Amino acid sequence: MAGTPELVAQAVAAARHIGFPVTADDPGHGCGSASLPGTGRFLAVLAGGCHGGRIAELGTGTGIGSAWIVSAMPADATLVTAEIDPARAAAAAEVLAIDPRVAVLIGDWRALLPPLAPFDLIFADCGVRDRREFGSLVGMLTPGGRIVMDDVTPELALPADSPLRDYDPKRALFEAEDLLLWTEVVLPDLRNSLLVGTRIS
């Protein structure tokens, strides 16, 4: 996949239209923001292998991550994405309405997604920090299914006095989950990374 898919560009435009942060320089960044291009490309790589698979996303925003996934997933794959903010969900639904394989749900993923499991790929982009909730997500994966969490700062990019050097709540979730084989993937900007786990049983 070369360049940025048109659907992603439309989702970015929708984000800017409603004032949803797209880059680290946008007002409001840190209180929810769009998926970075490096994250999107990585998601596309994983989605491209989900033949006949079911993909879930938590925290749709305006659909930027979804658009990367949809642009790469096979014709027989489906995506369900949950967004708790009605304005963001509406913007995403408008962007993604072109593809019948996608369902945009408005509400809390805790209620919406478990009945639709299992999934072959989960993109957890909604700030999960609780070990029990994370375990629930892992439990919704098929054996061999993958879970991705973004917005992690590589250790070498952290200030020397950052408390995240000693304890990062996201890394702690992955480290404590016995059902996952996981690793950290540093993005090309060297300032952001992803946590990626595969359910091994």
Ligand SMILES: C[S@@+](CC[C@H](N)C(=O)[O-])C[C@H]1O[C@@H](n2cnc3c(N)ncnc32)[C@H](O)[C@@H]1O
The other form holds:
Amino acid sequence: MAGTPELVAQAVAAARHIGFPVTADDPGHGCGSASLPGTGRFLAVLAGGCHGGRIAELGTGTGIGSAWIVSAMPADATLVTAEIDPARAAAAAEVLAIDPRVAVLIGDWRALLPPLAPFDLIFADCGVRDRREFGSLVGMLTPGGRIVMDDVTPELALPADSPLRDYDPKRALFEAEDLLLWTEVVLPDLRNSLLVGTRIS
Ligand SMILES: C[S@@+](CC[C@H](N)C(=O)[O-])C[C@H]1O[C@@H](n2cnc3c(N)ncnc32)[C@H](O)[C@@H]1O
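Alongside the form predicted alone that was just displayed, please also present the structure of the form predicted in complex with the ligand.
And the full complex, kicking off with our chain again.
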């Protein structure tokens, strides 16, 4: 896969159309915004290996992460993605309607996704911070399945006095989860990183 898939460009256009922030300069950026290209490419790399796999996303936005995933996943893989905001879900559903392997669900992932588990890959992109909730998400993975969170700032990119140097709630979630082997992946922009874990048993 070279460059940005056409479906991703369509999801970005849909975000701009409904005012869902895409770049750091867009109003409202930071409190629920679109996935970065580096995140999307990383998701594509993992999705590309999900033969016969079941993939889930928490927080669809307008479908940018989903578009990266479906552009790379094998023909026999499926994706289900849940979005609580009806306007965003509708925009994503329109973009992703072209691919019958994708289901865009409207509502809270907590109600919609557990009955559909287990999954081989979960992109948790809607602000999960609670340890018990994160544990239940890990429980929704198959053994060997992977979970990804984004919007983490690498330690070297943090201001010297940032409290996140001592305690980052997302890193703490991964650290506390015995079922996960995990690491942090710094994106090529060196300003953002991802946490990725594999369920080991
Ligand atoms: C960071 S954005 C998602 C970006 C998207 N994954 C992408 O690739 O561009 C987080 C989204 O999660 C949604 N959200 C927040 N809480 C949710 C919940 N409990 N269930 C489903 N979606 C939720 C928000 O409405 C928001 O659109």
